[in-house]
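This document starts with one chain, in the form predicted alone, laid out as structure tokens.
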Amino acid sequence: MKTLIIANWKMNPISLSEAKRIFNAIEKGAKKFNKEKEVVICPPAIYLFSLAKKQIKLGGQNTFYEDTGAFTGETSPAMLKESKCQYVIVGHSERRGYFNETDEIVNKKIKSVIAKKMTPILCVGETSKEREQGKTKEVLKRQVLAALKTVSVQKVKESGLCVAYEPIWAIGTGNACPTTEAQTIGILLQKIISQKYSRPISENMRFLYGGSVNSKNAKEFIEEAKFQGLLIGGASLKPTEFTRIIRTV
């Protein structure tokens, strides 16, 4: 199982020329690690077609759950598939928080991504308040089970679905989750998947960590916390730093 390293550029950069510069630099730096690790870049949707002929895999940052229709401003799973996306981030905390995405909406999106033969990256995570109140386990279990409601074991296996733990209180703060705490969460997520589907499914699923990942702490989340990949935000816009992360894990 290859370590999966996903770059989420969010709403950056502001020009195609800059997007190409960053992408090309990462592609050049990551080339030597292609056989050992799987690198995916999720740029803004408007840049996908321009980057589709490159060697690094592409992913969507979000999607709607219908293929076509009167849904102004949305990007469908069919469109992402057409632009050569292999992965799609679903349920990111910024989508849940800023755009009021519910667990039910996340569930619809998971199903639509799988239907188009792409791999969903299901994001889950708790707020600082929920963490302080000791509700982390409760929140994560609810999010995972709701997102995968009526998603069959066969669909999960075929899609290669991954689960990314992104504590909301750590994203963009520079304060990553302590390694021991992250490992506990990783074990919890494996247990939730194992109980819903089976132990073999959980053992063959990739669980990712995201939240203030950098080249100094990336290795810890893979080797010590035992995650099978990383979902990286800000650091992925810095080619030298992102390449260093790829190399260190």
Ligand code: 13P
Second form
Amino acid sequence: MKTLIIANWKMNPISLSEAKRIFNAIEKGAKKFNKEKEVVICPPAIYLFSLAKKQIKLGGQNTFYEDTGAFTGETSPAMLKESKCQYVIVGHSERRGYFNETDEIVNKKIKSVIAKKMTPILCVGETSKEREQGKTKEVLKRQVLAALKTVSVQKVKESGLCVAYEPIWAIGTGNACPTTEAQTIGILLQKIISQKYSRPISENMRFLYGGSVNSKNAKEFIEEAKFQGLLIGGASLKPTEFTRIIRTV
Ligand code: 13P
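Can I get the form predicted together with this ligand as well, since the one above is the form predicted alone?
Entire complex below, previous chain first.
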């Protein structure tokens, strides 16, 4: 199983020329490692077509769940597929928080991504308040099970669906989740998947960690907390730092 390193650029950078510059620099830096590691960049949707001819894989940061129609401002899974996306991030906490995405919407999006033969990256994570109240396990279980409601074992297998643990309190704060805590959550997520589907499914699934990952802490999440990949925000916009992360894990 290749370690999956996903760059989530969020709503950055501000120009296509800058997007190309960062993309090319990462592509150059990542070239040496593409046998053991899988690198995916998720730029803003408007840049996808301009970056599609490159070597590195592309992903969408979000999608709507219908393929076409009167849905002003949305981007469909069919369009992401057309722009050469192989992955789509679904249910990121910024989507859930700022754009009121519910578990039901996340579930529809997961299914629509699978229907287009792309790989969903399902994001789950608790707020700091939920963590303080000891509700982390309950929240994650609800998010995972609701997102995968009526998604068959076959679809999970075929799509290569990944689950990303992104504690909201760790995103963009410089305060990454302590490794032991992350490891406990990784085991919990594996158990949830194993109980819903089967042990082989959970063993073959890639679980990612995201939240203030940098070149200093990246290795811990793979080697100690036993995640199979990383979902990286801020550090993925800095080619040298991002390449360092790819090299170290
Ligand atoms: P940061 O790496 O900036 O904390 O963002 C994490 C994230 O939200 C990736 O999806």
